[in-house]
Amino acid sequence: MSETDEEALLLPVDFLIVGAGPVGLVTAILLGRKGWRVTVLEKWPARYPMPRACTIDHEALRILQGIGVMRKHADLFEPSRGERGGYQIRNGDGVLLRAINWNRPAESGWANTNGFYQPDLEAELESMALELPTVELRRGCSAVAIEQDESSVTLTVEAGDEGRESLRGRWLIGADGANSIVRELAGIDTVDTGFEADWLVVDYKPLDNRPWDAFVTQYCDPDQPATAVNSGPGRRRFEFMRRADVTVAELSRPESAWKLMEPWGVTPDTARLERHAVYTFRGRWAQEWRRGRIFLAGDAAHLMPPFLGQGLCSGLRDASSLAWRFSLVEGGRASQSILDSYGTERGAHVREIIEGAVAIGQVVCELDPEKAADRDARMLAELHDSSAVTVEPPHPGLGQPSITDATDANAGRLSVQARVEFDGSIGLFDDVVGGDWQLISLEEVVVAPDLLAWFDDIGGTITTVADFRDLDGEYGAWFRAHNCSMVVSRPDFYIYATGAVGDAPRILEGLRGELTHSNELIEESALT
């Protein structure tokens, strides 16, 4: 066989995907929808039919919002209520040691935290991939070995009785989850947090209606800590921390789970149990999100304790950050150069949040019975004192080096969305004007033409807050706040710059010199 036909056998396609979970699909979505060819390969043959990310965040749902899942599946999503900031932490007497205001205002135009059920966002998310010709999703496949050079990626799968088979694509992503093969395989290493602890989860269909004080509730028990969550419409989480008395195997049997439920009330007789598995939560990050062509997302670059339920909002976070890069340098539109900024951007960005939840883990694990009462008297005199306010949740900006105005406060930090109203239409921004690229501002701008028909190729759009009606001054007021009276926003909803108006052309200059300056090392240092 020629060379030229061997190579013609292995099809090639613009990206490699491992992993069809949420990650992996979202991707695959937002690069399908833009004509690139895209192969899922999935190791599993079939979908996981049991829970196991349970909540999501507003920044999130605009991000399944902009591939079109809100639109007919809002219901999927139950947002949080309740009194206090919805997630608190209380002691082993239920006494409140703190409130973290889960149901603070969202930048995104959703609620700020909201409760999901994983396996019905998988099957939309699948069924919306497939009904994309530039997408193919290859289930039953195991990557078992990765070769690249300077212009593609060669990966090697198993599938069953099928055997081996080798695919090439330009670029390969790995969303293949914490135990990721493709991170394995590009040699990559992992740095740990040192946290661990093993905690049994249980999700439950309630049989009642009875009322929660919070939509998340941790307590702080040194003789049992425990989680108690809404976990999605119509359904319910406890998650229990094993004790060094009990084995794995002991507190994985379903009778340990209705026991240490049946202070809460959950029995048998007010509750239908779904699922219970023992999990080791842990804290650590890829020490490189990149090597040369192949690119990793989701637990794959990252995997963070649930205590702050962000790993699979981080997750859609680094798809949305990928798509949005490939699209405009396999477009012609962007230098490749933009890509070297994926893994410090988010690198640094996740590492914040997981330390957050390490924090908090830290604090709900504590099995000592003199440290926790320590913690508890420290815990309640920061609660009760007057100028104290509720905690915020981590929400932090984007690390260095990034596509982003350095020289901007703002910029880095999540843009605006809010309703309103636009040529007779009524809903949120994304949905009623649009624009990968949004230039919002107070008062018209004015670009020289060629500058803007490059904004207009890359996807941008320029409104002026007159051309629409700002429904719950949400956009006037967003504006103050950050002291300007224009913004750029990228695809992924991150401040690119903000200033005046007459700021504009040179915000923009500088956005088109960033996205295309050359980079004669770019094809060197890929493979280094």
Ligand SMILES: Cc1cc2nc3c(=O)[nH]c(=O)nc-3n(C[C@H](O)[C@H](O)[C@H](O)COP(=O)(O)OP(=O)(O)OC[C@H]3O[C@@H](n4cnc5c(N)ncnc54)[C@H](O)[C@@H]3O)c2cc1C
Contents of the next structure:
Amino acid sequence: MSETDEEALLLPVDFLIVGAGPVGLVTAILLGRKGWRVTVLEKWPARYPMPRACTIDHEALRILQGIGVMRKHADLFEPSRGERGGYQIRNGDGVLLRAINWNRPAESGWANTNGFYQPDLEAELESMALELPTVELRRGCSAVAIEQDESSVTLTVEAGDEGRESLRGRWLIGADGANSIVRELAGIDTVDTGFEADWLVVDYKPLDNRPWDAFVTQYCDPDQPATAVNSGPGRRRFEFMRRADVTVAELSRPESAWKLMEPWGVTPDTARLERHAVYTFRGRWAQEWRRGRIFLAGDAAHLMPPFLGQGLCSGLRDASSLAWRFSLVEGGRASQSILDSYGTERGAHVREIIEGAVAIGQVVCELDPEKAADRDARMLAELHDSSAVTVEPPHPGLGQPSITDATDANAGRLSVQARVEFDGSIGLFDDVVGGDWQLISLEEVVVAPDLLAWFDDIGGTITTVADFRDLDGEYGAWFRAHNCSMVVSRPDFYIYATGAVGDAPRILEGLRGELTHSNELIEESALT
Ligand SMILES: Cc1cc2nc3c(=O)[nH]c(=O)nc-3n(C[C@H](O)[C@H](O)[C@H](O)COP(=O)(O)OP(=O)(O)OC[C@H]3O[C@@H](n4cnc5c(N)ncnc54)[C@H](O)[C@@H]3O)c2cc1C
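Same protein, different condition: the form predicted alone was shown, now please give the form predicted together with the ligand.
What follows is the entire complex, opening with the chain shown before.
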């Protein structure tokens, strides 16, 4: 071990995280639960009290389940189900142009889409982070400078009256939002889609119990594009695009919010206004996700207009993707080279979602009446094609290179979680069986003891479907649909590989090779 590596082991923290938004906090919790020492630096002295995100998908809920949020607080989320669920795109006359199947059964064990109130979730995340003995949150500290060498990062923060202070860690994660200073200081450029539109966001509590058409409705009225959305139990949101003849200042007034909501019968008699603010919706992504020991996550790495409700969901995927890699690398169980695929996997995945969100934005934000009429005619013509009426939400796979079996078409897609009965307990698989890495097969797999021991050491579990009761028949159906009898999934729930039961030794060997192909590096980075 070199002198600098020895010195790095003595550093006060393993991870510095800039930004205590939802992505920074979930990253801190995932790392802190594995015992890594994490310091989160947040520029604001108090939590931001207003929501931005208001819907969250099944995959993000599985990530939150993994850190214990769902066990205690599943009631924070209202699923899109039944007649009041779904996602609709309507024209200015209210005619249905297209629907997205928001009510589809989702593979992660949770409803495809759920409404929620972001400040409640952030409060819970903050208290969960603070309960972890190795996680520290320092508010009122603004990141202003970063330096790095081969084995550490030095972050300078400005802490009000206390002045400047330098902190050292082995790695730094910039989860500092859309205007990321970490991204800027690391010299990472962004690619912009050119999409830009100002929208007024109005959150309110209905005082009556009127039914709504759908969970999310996009009203593509060229006179006034608008979105109505279920934003969690007892709450709703409207969003209104700013027209060229209205200034941001005018649109920001509460009177504007009431006037725009009036056609829907939302008035001071029927609703209580919680907040209103104008946001600029954009679509862009970072060209690189890593510079040496500095990584980007969340809005710092990608920004999208919220038409698909995927910004936060994508940030939570980043957190999950980073945390398992770092835990293996820092634990001496994998080569540092696995950190390189973080950006390639996440970059292509989120780019597909950004492009989808921008495409819907271009449909919704059309202000030219003639072009809007053409759009309506085209989309109405497509209504004759039943497959075009209701489309699936995007399900991108991981970009390449990735830590997956490149020969398997199922690899890099989301794996499955469903309700099971196991060992006397009933619940979702992750809660009652668990496993960072999960090998699930239709029949018993035979694997050499050393490979088994290695899989166990990285937090793997091996389960056959006969070991548990598949309460809703989901596992049987999933294996049939994916034409396989065994799956190995990663800690972020993406499929590493599928195959026949007899393929298990080959697949686990392949995984071990991919994670550990540079043994010198493993020894060098080992902390324990
Ligand atoms: C109107 C609107 C609707 C949305 N709807 C949805 C939706 O329905 N579903 C969805 O998934 N997403 C949605 N999003 C996106 C979602 O809100 C964001 O993707 C998510 O909040 C980003 O989380 P984050 O932790 O990456 O960043 P942030 O929440 O921005 O947190 C970054 C943190 O870093 C801190 N920080 C910044 N600079 C520094 C510094 N120099 N030093 C220290 N700290 C710093 C900030 O104070 C902040 O607390 C929506 C966004 C908007 C605006």
